[in-house]
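Let's start with one chain on its own, the form predicted on its own, as structure tokens.
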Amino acid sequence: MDFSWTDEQEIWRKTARDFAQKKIKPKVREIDTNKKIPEEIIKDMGKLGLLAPTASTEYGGAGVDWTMAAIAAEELGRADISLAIPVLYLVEAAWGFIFSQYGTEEAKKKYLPKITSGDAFCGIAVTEPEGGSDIVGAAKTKAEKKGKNWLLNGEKIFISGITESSKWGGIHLTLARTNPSKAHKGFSFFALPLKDNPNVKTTLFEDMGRMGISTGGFTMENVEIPENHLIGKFNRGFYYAMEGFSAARVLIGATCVGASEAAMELGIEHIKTRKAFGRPLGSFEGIQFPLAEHHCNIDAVKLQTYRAAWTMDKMYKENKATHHDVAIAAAIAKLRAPIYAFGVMNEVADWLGATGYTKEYPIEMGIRGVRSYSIGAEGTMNIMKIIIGRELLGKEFLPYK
């Protein structure tokens, strides 16, 4: 077992720090701030081919495999511990990706390239009012065929990148009933665009963290799209969708591993200087201990993390996994990166003390960031825990029919 890098993923990472640190870290509290990712990190994102990255080079993606995603996921959380560009990184790595591999011809070719120079948005709506966890018995939206346009009707609701969408162009990848007798095998995918869809309607929501990208929702009121919008086959949106949070939940995991790191580096350098009764913080017990259980967290979900983007990479590259192995594997690197990123920042947070919960230290941006993550994006922690179950006992086990 080889635990070592190849030289190619070495100069990816150094390409990613390089970029990260000097270009995004001293922009994070003005992102914060603002609410807004400046558009020139955005573009030269895009020309170092960190937007989507994951999508094929002929329409624009690096082509990357899920280690190297996950590498760049680990440095943009690195440097920017608030989450925002981590969160705009991985929902168009993870979701690029699969309408790049689903999506038609006609349909990659107008969004694609687009996406990976920043000049639109991808991104996914799956949640609805009545159910995020619950999707197969929650979901309202539906998708009708009229003549060679499908017309969608229903609502989304904690959605991120809707004000990126809105006014960049782009699409959400919109998962909605196509056969509602038929459970989870009755949901289809679609490339919706919001931008000037006048039947579209969006709304926004004051999130606590992640400040840099936008949260909200969006009605569909008789929307229609072509034909060549659908992605992928008829009625097997449910399956892409399970594809996509799989991939989404290796790179939280990464940018949680960054942020982490991040935090611990900031942490370790202050308990050093730092003195309380004639001595450096770091001499006392009381501080050495819980360091040394969140370097060893850390350290264990960071393997955990790196597993499930190799076991990707085995499935997608080589055809020696399958989803089986991929959802277990992301859905451990979810479960216990968050917690311990959030268990760190605090920890971090309290060897600062005072200043800790000032804004002159980025601990409190990372530690509203992360949280997110753990309250349900790709997925809350008792989904998880669910997913896991699920793939230990079989389907049969599962606590819904």
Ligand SMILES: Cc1cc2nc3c(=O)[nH]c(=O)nc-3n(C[C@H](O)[C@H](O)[C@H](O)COP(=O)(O)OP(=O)(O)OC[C@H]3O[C@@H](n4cnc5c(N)ncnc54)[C@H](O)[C@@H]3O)c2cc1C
Given for the second form:
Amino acid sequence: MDFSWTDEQEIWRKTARDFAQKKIKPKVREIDTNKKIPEEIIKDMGKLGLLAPTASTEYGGAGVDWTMAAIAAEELGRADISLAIPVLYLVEAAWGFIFSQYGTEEAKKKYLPKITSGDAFCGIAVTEPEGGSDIVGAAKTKAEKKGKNWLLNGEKIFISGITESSKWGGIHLTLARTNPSKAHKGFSFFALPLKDNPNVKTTLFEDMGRMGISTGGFTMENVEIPENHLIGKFNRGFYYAMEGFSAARVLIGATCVGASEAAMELGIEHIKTRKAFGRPLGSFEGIQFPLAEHHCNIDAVKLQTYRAAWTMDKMYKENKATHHDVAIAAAIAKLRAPIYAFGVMNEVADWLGATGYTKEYPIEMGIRGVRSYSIGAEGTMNIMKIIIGRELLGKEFLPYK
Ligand SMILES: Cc1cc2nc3c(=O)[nH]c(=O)nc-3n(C[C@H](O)[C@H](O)[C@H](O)COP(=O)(O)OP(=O)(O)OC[C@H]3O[C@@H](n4cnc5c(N)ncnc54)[C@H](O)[C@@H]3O)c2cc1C
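Let me have the form predicted in complex with this ligand next, following on from the form predicted on its own.
Entire complex below, previous chain first.
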């Protein structure tokens, strides 16, 4: 066992950190207020290989593995504690990878180079109005063949990147029922462009946090897309979606680790200098004990996150792990990381006293942003527990068929 980074990983981390600390960190409040990530940041991320970095180099990706993808996610979370840029990064890294693995040549050539350069967006559209956790039971969106095209009808809701996709172009990987008589084996996955598509009507939600990236929904009324926009095999869409969610969950772990580290650094600086009763706050046991607890939590979830990334690399690079190994490792990281990140941010807000309740510090942006992950983005906390339970007990103990 070796916990050190390779030279390549160190260089990648340094590149991501230098960029994120110099170019992103000073702009986070502006991003949160203006509800928009500046175009030059997106373009610079593209130049550095930080957009859909896991996509194949053939289509403009950096072709990095999951450990490298997690390293960059951690650095982006450390710089943008609001988590807007980390969300954009991890959504494109996870779903750009799935598209790169299973998309058709024609569709990949059309969209991926633009996604990796920052000229188009790549998102995921699974959740529907009747429920996200039980998508198999709730999904109403249907796709059927019409001549050489696919015809889509239905509605998706709580979808990240609606404004980005509508303005920049790109695709949302969209899950639709293609065999209503089957459950998990009755879904297919499609690359759906939202921009300039008159039969797609979008809406936007006013979120509580991660304001730099939009969330909304869209309806599809007889939306026609070319045959080559089917991703992977017909009726295998549910499984590609689960594969992408595991990848996204690992990167959520890494962004939360980065944001937690940033919050902790801010808190430590404050408790070393701020005095009460004639002593620095940090000299009180009532401050040091939670400090130690939060440090242990971050350390634990960092190990869990990088073990999940390592398991992904074992599966994709060496074929020495299965999706079951990945699913449980990713669910553990996703279950713990947002909760621990929220815990440390909340604690640091206390240490800051009244200024912790102001916008002088970025902590309040972090608290608002990280709740998106514990409420539900990429699966709720209870769903993570169900996945872990299923892996420990077997599928016969699932609460549904
Ligand atoms: C900021 C944000 C961005 C998002 N972005 C996207 C996106 O880009 N694409 C996309 O497809 N989706 C996206 N989502 C949606 C997300 O995936 C769903 O919110 C999530 O899957 C939960 O679905 P739901 O909101 O319908 O809640 P529900 O499924 O209705 O769940 C409500 C509550 O019930 C609990 N629950 C459900 N079933 C069980 C059970 N069997 N046992 C115990 N408890 C249970 C859940 O844990 C949850 O607490 C996003 C969500 C958020 C908040």
